[in-house]
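A lone chain, given as structure tokens: the form predicted on its own.
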Amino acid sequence: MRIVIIGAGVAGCVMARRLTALDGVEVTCLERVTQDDHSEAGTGLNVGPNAVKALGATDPELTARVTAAAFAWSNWRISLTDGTVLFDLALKDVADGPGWRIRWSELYRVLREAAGDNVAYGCEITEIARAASDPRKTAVAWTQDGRRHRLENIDLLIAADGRYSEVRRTISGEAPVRLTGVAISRLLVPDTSRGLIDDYGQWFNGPNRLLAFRVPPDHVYVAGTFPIEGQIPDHMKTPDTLRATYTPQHAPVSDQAGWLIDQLAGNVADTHWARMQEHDALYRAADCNVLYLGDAAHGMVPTLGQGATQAIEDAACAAALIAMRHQAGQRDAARWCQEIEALRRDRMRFVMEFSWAATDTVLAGADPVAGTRHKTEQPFLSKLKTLYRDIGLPLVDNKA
């Protein structure tokens, strides 16, 4: 049986490592960048407890490797930029364990080392098509080190090639994008805060929000959001405007928020900018054996930190189901895709809707004080428990 994975990111590496262990399965994972090239991953990442739980149930060794490279995410605090605390939650109250705080590049390093020789790097995809001999199967062509390669009659093509997936665009069409009307900036800086910044925190000045946490070995990830209409205006990216955006007018700025504002204003040239958006979830192609995972399946708003988290959860669940069916002698890739979609569809709808709803405090005209107080109430906390605990692995009691 032939399986091809496009993309050695979070989901791709987890799948490649697990599926290669199946008897009689030929797994090829193709990655565009070179093995040590993490130039597009120069930020930090908070991975939710649900991903740690899902991966721990399916690949304990890999989970231990990531844990050793990360700091624990154990607490979530929301404040105003003047230091007033609105929300202070220990994750143990809503989850079965902590999450991870880690650099994107370090997560990639750990996952790619664990995937080993199962990944081919420096591969430029030149063609993705349905196989001529069987419309349910696919064919992929690529170049590597100046040589052309092609695989025909692929029994299962797994698209793990990110939010702007070329596989999804080619096989299932362009995914419509929904914008929230929020700009987001991302920055990774050396930790010179002298202990001011550690676990996951958010700071509001009106609907304008700062977010930060410390990651190994000695850096701080900083993100800022503010409402926009259309494109992000260039004048909003200047140091003076950024200072004004997050500095309270009628109270002194807290030491924590002040340090974060200094980092944003002082590192404009190194800041990555984007507009917060999502696209419809899709786990499988309608008429051939193509499975979408991670951002290729569901580009979502990052409000609850579920982007990479759900990529890990996707891969853990999909790999567990495929391994279980394969070991039982059930080798129908189309059926696998259908079952994975059924396993993940409602879960992903919940995650995406919850993430979108939690964006309410960063929208134009939002009242972050009232909005955050709602997050201290039982309905929101109950949804957090569902998010962090009910991971949906096949044949696993996820609510234990």
Ligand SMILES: Cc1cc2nc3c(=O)[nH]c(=O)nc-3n(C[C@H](O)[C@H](O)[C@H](O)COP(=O)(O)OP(=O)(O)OC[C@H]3O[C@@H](n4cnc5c(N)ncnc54)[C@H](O)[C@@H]3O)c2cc1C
Contents of the next structure:
Amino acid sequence: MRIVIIGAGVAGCVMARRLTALDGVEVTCLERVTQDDHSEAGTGLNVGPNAVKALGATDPELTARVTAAAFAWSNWRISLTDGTVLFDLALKDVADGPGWRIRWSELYRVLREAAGDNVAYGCEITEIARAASDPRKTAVAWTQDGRRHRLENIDLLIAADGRYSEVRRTISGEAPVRLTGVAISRLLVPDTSRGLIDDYGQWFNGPNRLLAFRVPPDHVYVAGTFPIEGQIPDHMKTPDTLRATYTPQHAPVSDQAGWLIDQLAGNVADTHWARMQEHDALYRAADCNVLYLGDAAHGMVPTLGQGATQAIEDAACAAALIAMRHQAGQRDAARWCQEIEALRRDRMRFVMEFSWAATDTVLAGADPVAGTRHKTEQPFLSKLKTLYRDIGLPLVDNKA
Ligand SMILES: Cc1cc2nc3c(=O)[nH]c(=O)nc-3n(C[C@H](O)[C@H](O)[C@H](O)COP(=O)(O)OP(=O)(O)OC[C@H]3O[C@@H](n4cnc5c(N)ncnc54)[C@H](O)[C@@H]3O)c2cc1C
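Having gone through the form predicted on its own, I am curious about the other one (the form predicted in complex with the named molecule); can you provide its structure?
What follows is the entire complex, opening with the chain shown before.
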């Protein structure tokens, strides 16, 4: 049986490592960049406890390796930029364990090492097509080190090629995008805060919000958001405007927020800018054996830190399902895709809708004080419990 995975990012590496262990399965994972190229992974990630739980249930050794490269994400505090605390949540009250705080490049390093020799790096895909012999199968062509390669009769093609998935565009068409009207800037800086910044925090000035946490080794991830109409205006990216955006007008700025504002204003050249958006979820192609995972399957607003988290959850669930069916002698890739879609579809709808709803406090005209107080109440907290605990693994008691 032949399986090809496109992309050795978060979901692709988890899949490659697990599927390679199956008897009689030939796994090829094709990655565009070289193994040590982390140029597209410049910032930090907070990965939710749900990903740790899902990976822990399916690949404890890999989970331990990531844990060793991360700090625990154990607490979530929301304040105003004058220091007033609005929300202070121990994650153990809503989850079965901590999440991870990690440099994105470190997560890639650990996952790519664990995926081993089955990943071919520096591959440029030149063709993705339905196989001539059987329209449910696919064919992929690529070049590597100037040489051309082609694999025919692929029983299962797994698209783990991220947000701008070429596989999804080619096989199932462009995914419609919805914008929230919020700009987001992200930065990774050396930790010169002298202990001011550690676990996950957010600081509001009106709807304008700072977010930060410390990651190993000795860095701080800083993100800022503010409402926009259409494109992000260039004048909003200047040091003076950024200072004004986050500095409280009627009270002194807190030490934490002051340090974060200095970082954003002092590092505009290194800042990564984006507009908050989501795109439609799709787990499988309608008429051939192509499975979408991670950002290739769905894009959600980053409010609850669920992008990489769901890529891990997707891959852990999909790998567990495939391994289980394969070991039971059930080798029909179309059925696997249907079952994985059935496992993930409602869960993903919940995660996307919850992430979108939780964005209320950063929209134009939002009142972050009232909005954050709602987040201390039972309806929000019980949804967080569902998010962090109910991972939906096949044959695993995921509420235990
Ligand atoms: C700045 C920033 C900060 C973020 N912060 C968080 C956070 O705090 N928490 C969180 O959970 N998520 C966060 N996310 C989202 C998270 O990074 C993504 O959701 C996650 O990486 C998706 O994993 P994936 O496996 O689907 O894709 P990726 O990790 O993007 O991997 C895709 C892989 O496919 C490769 N590839 C792409 N096209 C091709 C091709 N044609 N051929 C071969 N290979 C290809 C890429 O090189 C890459 O290695 C953030 C995203 C950004 C941009």
